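Only one chain is included here, represented as structure tokens and corresponding to the form predicted alone.
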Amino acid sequence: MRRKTTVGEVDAEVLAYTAGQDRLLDAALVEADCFGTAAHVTMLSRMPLRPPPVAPADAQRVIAELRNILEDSTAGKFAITLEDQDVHLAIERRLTEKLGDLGKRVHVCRSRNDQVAVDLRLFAKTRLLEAASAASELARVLVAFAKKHAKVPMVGRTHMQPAMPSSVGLWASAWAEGLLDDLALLTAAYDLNNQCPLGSAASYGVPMPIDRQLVSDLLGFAKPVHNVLHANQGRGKMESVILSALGQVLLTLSRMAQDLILFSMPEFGYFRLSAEFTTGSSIMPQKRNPDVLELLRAKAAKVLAHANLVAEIVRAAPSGYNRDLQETKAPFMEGFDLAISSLRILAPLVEGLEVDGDALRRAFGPEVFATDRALELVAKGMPFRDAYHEVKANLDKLTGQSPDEALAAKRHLGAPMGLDFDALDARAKEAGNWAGRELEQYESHRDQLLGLKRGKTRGAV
């Protein structure tokens, strides 16, 4: 049995196999495809040909119908059928149904290859900004938590064994600074992604005077991808880069989650999780399980695996477009969902975290002060290795040490009493402001090109 599609008749089983999940996943790309199509037809209407492939008035008719598609998509009334295969042909079908031959002109000088490339870059722009904003907010929550509990002693550990005097402030702000480093990776991924591939067509350009710079400007990209072959075969690798950056964020979150699971155990009792972030047992009435944190560890593993999966899919691909790339879309989209939801769930969890100062102080055994004692001897003139062995031979004499006094002595840059919380908060705030400015710029270009009213939901006209 054969099924009729926009690009010809296809065997039904082959169509189902090759379409895969695209008609479901592409629901997330309707806005991006309408945005890209609006830029493309605007460029076609300004092409230095007489007549141009699309007349200026006709370009506006196309854009008006694209607004209708957005409205229908927002209302759940725009369907991508199996015969459409993907969002690109679904929109072309709709334009042709409503505008006749004009709808058939929209695809001139364009391939689905560069359509999906630009759609995914536009999609990634907004999702990266969501991730950056959420990471910024979590970093600020961690800094506030650290500042509030800056003077609460906490045993520092190496190999999970008691090591040296530390503080809750040092512990919490370490995760905040880790997120700030991760934000630098997200920003770098954003900058790489912020290049327009549209106009590369099937990877080799077209024999017509298209204006790729105009399209890039209309869409709000920093610049076009220069080489048209690279514009298309950068797909896959770009997704892997972005997923890798998200993976680093999740590495930070997963390690923090592991600490919170351990340190909220009754055997430690340093922290107490708010009841709303724990779940019960089906058989044990007393249980309050840290399921949110356990799931976060698993989600981190999935994001890291998705980055590797996408890289493996494109690892042996030859130059030019290859259909293998279709299989990168699902892990790419899921990676964003996993990362952003994890960032957002942790912010209120940390805000509601209770600190048990008494339990933290009880954890200080005499051995925790061994290194501090050796350095006291060094300050009096003893060579460090001699001081080390002196303390090691007399560990039983390490008594009467105060965790608070030990913290008070650590005042150098970055030590428990030398932390610059305001500087960390300023970095996090600036990252959030940057994400807000970039999102505002994206929405401004989108709304101007598509004729959308500002302040309305997407699809409003």
Second form
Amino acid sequence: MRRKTTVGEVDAEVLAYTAGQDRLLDAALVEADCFGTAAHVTMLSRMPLRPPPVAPADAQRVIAELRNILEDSTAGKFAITLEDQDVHLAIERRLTEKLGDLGKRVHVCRSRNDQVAVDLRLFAKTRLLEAASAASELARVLVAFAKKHAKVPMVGRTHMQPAMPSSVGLWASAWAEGLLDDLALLTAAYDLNNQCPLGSAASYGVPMPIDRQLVSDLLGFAKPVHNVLHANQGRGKMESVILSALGQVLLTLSRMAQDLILFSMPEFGYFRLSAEFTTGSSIMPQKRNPDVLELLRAKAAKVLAHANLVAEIVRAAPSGYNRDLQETKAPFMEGFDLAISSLRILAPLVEGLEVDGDALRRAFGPEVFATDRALELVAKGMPFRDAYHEVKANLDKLTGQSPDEALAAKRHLGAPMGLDFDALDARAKEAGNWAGRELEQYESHRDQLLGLKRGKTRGAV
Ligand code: ARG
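Given the form predicted alone, corresponding form predicted together with arginine (ARG):
Okay, now the whole complex, with that chain kicking things off.
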């Protein structure tokens, strides 16, 4: 059986196979596609041709209809049909239905490859900013938690065995600083993504005087991608870069989740998860399971696998556009969902974490002070290796020291008593402010170009 589409007839099974999940996934790209199309028609209307491919008044009619599409989409009333194949042709169909021949003029000097590339970059922009602001928020929560429990002793472990005196403050702010490093990766990914690919058309540009700088400026990108072939085939690679950065975030979160699962077990009892973040069992009445943290570990595995999946899809693709790229869309979008939801759920979980100082202190066996003892001997003049052997030969005679005193002695830079929580917090805050400013900038460009009322937030246009 053959089905009619906007761009020709196609076998029904081939259509279903090639359209894949696009109909559903592209619902998330309606805003970006309208925004990109508004920039495109504006540029067409200013082209130095007499007459321009789209007259200025017509560009405004297209933009008015794009606003209607956005409104319908927000109300759940804009459908992408199988025959449309994707959001790009769905919008073209609607513009043609409403505006007749004008709708058919819109696609001059661009291709769907162009559209999907710009849509995904706009989509990624806002999602990366959501991820960055959630990461900043979590880092700040961790720093506040660390500061509050800065003086609570905690056994530091290596190989999971008791090692040296440490603190809850050191433990918690270590994850915060890890997240700040991950934020630098998110920012780098953001900067690479913040280049406008429009004007590539099928991959090779067009024999008409399009203004790529103008569309880039209208859309609020930092600059256009220079080479039009790179603009097009940079798709997939960009997703891979972004998913890798998100993967690093999840790598940090997953290890922290693993510690929390372990240290909140009754056998440790260092921390207690608040009831909202645990779930019960259908058979065992006593259970309070850390399902949130377990799922977080699994979701981290998925994001890392998605990063790998996307790299694998692109790995053998030859130059120019290839349809393989379409298959990167689902893991890309899911990667954002997984990362952002994980960042968001951990912040209140950490805020609600109870710390049991007694349990933490009880865990200090005398062996935890062995290295401190050796260093005391060194302070009296003994060579370190001799002191090491001296303590090692008398391990059974080690007596417990006060964990609190041991902590008080660790004052150098970055040690339990030498942590600059305020500097960490300032870094996290700055990242959050940056994300807020960038999002504001995105929204103001979008609202100005589409003629939307200012002050309305994304998703509520
Ligand atoms: N849905 C397609 C994708 O995600 C849009 C581009 C289709 N381009 C093409 N030349 N068939 O890649």
